[in-house]
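As a starting point, one isolated chain is supplied in structure tokens, in the form predicted alone.
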Amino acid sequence: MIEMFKEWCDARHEYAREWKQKNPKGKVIGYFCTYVPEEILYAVDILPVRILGSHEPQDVTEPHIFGMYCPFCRDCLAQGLKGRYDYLDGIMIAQSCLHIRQAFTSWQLHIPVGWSYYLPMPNNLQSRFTLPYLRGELETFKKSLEKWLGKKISDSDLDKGIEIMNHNRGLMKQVYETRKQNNPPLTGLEAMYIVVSNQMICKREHSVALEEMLKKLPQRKLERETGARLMLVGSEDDDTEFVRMVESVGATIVVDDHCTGSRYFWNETKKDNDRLKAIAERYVTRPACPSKDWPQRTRLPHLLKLAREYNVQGAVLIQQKFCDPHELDIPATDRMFKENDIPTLFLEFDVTVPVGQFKTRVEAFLEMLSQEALF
């Protein structure tokens, strides 16, 4: 049942050259971030890829970037500097932090790509302004794929690709819901795999697997036991080997919050006569990337609604090295689970996470949590 978004993962690249050949009119549209409207992307039958890291130690990247920004950036960059996204017919981003933009625009000058385009997503999302310019901004990318595409996106387009995305939001909900549950049916992991998975495939097809996985969830039972309910927060994470190992010494990931997780498909793409004002307002009121979440912390309350409803005892809390924006983040954010009385414990990764060291410090925390629990 897990088994082929695990393969989906551990062969995106493979899928992706499948895809195009099978649809040799399709392009393949690489993005560095999820504040990307794949609506639109969809509503003209472009797949829409999201780069990532291998994290494996990269050496290409120095003459390109600055050593001191974040490995997540860094290692994206080499990802495309090594030739593994070759595939790809175009790139873009929209606008969330210096470092991934970076990335981006090395990409662009070293890299060949047959178009990119850069969107200007604002960072003060609690402006009254953000909404009519965001929309302003969409209308200006989708003339920008009309010119590259030859043809018009029409909203009957635009409709289809709505539709598309937010029956995988539903579902990937529905998925995430089961998680709540004593004995949750999926561990960490395999939802990390269900979510990655969701980033770089068709979504069409995604939904088709996450509908036959629902119908057999309800019977579902994990040869293991639960242990502690942890949750998961911070910057980007889709390193399975680091979700492996915290679920290995007596634990499980039941929610999240990142962009490689939660944060991606949490809420939906509202019903307007105004197709690009009603993808604006999804991106404007998801749940916010901290590098957008002032002056007011917004993050807070629903971090804090989610470690309740998913009975967390305890939260993780990750952030890539030289990561600014969730750097600022982690202190409030640590100390509202702590007056909470959720504890926390930090990690700053790399490239390569050292998951033996990391195992002593995940041991320990679940020690003191299974003490705490005596009292």
Second form
Amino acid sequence: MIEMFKEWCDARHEYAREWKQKNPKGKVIGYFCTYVPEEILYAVDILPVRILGSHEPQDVTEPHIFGMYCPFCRDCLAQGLKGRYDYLDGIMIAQSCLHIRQAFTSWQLHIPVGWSYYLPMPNNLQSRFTLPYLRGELETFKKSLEKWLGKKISDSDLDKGIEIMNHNRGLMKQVYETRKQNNPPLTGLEAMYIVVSNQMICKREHSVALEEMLKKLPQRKLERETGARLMLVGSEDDDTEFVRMVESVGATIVVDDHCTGSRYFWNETKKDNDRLKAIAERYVTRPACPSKDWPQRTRLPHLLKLAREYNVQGAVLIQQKFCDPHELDIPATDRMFKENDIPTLFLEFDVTVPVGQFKTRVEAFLEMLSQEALF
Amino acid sequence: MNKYPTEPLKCWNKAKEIRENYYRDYATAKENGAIRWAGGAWSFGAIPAGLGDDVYCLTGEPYGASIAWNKEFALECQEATEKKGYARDLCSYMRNYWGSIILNKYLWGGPFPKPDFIWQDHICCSHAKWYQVASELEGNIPSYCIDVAVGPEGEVNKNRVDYVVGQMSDGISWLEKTTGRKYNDQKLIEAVYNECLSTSLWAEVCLLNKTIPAPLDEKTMYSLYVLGTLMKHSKIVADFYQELLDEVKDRVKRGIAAIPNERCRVMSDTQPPWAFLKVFRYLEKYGCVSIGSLYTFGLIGLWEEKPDGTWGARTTPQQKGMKIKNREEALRILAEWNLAKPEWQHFYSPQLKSDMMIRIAREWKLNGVMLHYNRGCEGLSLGIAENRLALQKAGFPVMTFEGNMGDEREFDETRTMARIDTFMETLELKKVEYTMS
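Requested next: the structure of the form predicted in complex with its partner chain (the form predicted alone having been shown above).
First the chain shown before, then all remaining chains and molecules of the complex.
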């Protein structure tokens, strides 16, 4: 039932190449940030593929990105420099952190693609001028796509794109909903495969697989103890090795707040005659990346709500080394959890994680949680 | 025998005095019922100027840099910040600033002077978050921040300017509500004129460094450009830059050099390691002058391409004969003026910065470039590795050195000096003997 999602993650490039063979007129766009409005890409049958790293040590990015930027952005660029995304017809970013932006701009400079687009996604999501501004930028983006593709994007095209995205988001919410159960029918690792594959597989196909899985989930019983219910919070995280390790020592990840996880699909695009406005609103109101969470902190109440709803016993705060936006939020996040009697464990991630050392720390954390339950 | 005559700047003490008054006036503002605000060096200081003549600001970056120059206090600040759980690879100006709040110590003595409100702008990931944390550390001070990350100058359009101007305009209502004062549009208009003038005049000063020998060296320029980071919107700074321009013109006319034996010209990049400005003095031993950088030219200075294709000071609205009639016009001019800031362009592509750097290297007749891979600033180090490649491709020898503008724990002085020796050798330079004139 879950194997397909894992296979998609493992064979992401093969999938995209096959998709192109099946859709000879179709285009594949690599994107670097989940603020990219995929609705508009699906409106014109483009396959958006999120560019992620491979978690392997590499030596190709040093001439392009200074080593004080996060390992994730360097890992992403390495994939391009190694030619692993050679099937892309174009690349795109929606403005978020400075780190991942460098992977995009170096890609523009050194890896030939037919089309690239920098969407100046607003950082101030709390101003009344943000929505009209982003709507205007989406209009410009739409025009750029139309010019590249040589065809107009109609309202019905946009409706199609919105419907594809919303349908998938609704299904993903249902999948995450099952994780609220006392004995969740999915492990955190399985959930990670499901949500990460979602960012590189055609949504239509992914939704079919989700529907199939959701039919079977009520009957599914995991032959394992749930153990401590944990939440993952922080920077981009698609590190399956880490999650596998955590869940091997007496815990289950029941929810997350990652851009590679729940933040990607959490809210839907509402219906509006002005489709671009509706899409803009979806991205302005989605759970925020810390780089955009100001002046008010909207992330903290959202995180606490998730922790309560998923009956979380402890939170693992994950930060990609040098990730400034999360470094800026972690002390406040840590404080908030502790004030609400949710213990935290802070871990700094690199391209590869020291699983042995982290295992010792996770075990100690779980031991602490079990003692809290005892006393 | 020295090759060129040198002499100290006559207006040097005045620059020092303006800076000293700035920090003193901010600290003592409350004694006279004046208003204090805190925010970044790039924030739109011209806007709070509309609240009255008794409005004083503390801009975070120069304050963080000033702390960096005091090694003991800087370390104290950094350790206090780290104790609060903040990562030590965050912006070092920000950590110095937060540390000063946490310790409740002002660099020039006394407790940290709490602002009445925060007035910030945002283009780097750390900008808004810096003051979000500062506000919390100081007991939730009212805070307003304007997002200016709307794309490069060449792609500015009405939608993008409207977004910035809209935030500015709401900011004025917010200022009135926060301070209880009535806003004066005329004072805003005057401040906008001053800002355009001072930032254009600074560019004119930098332009004179095309001369051989260069009348100013970068170490000296740091003490001068900084005034624009403190209050670029004030008449005091605009007047000073006019006086400075006149004096530097006179130096050029009389052949007064920054260093006595100029025979090699380089530029640097990003903020220097402030506690180690001796790096620039060391260059002089080789007859090498750093004539500035995109950082010193364009952090505050505003530029444009002139009809002959060269880079020159941006033409001010007043030079164009424009009369600003109302608030809307003032805000729009202020937004458009700032969106053209050279140091805002690389946030969208390193190529934009490389193009400007190559232009400087050519027009200022440089022999090489020294790039400071600055671990203390993710904003200005952004894309620096690509800048290195582009400069090399354009034929300019490049030396890189790692360091940190505000945290000396990340600067290796011996290794940097050794790198400079090697770089000078590759430029076929040997140390020269000279006498002070």
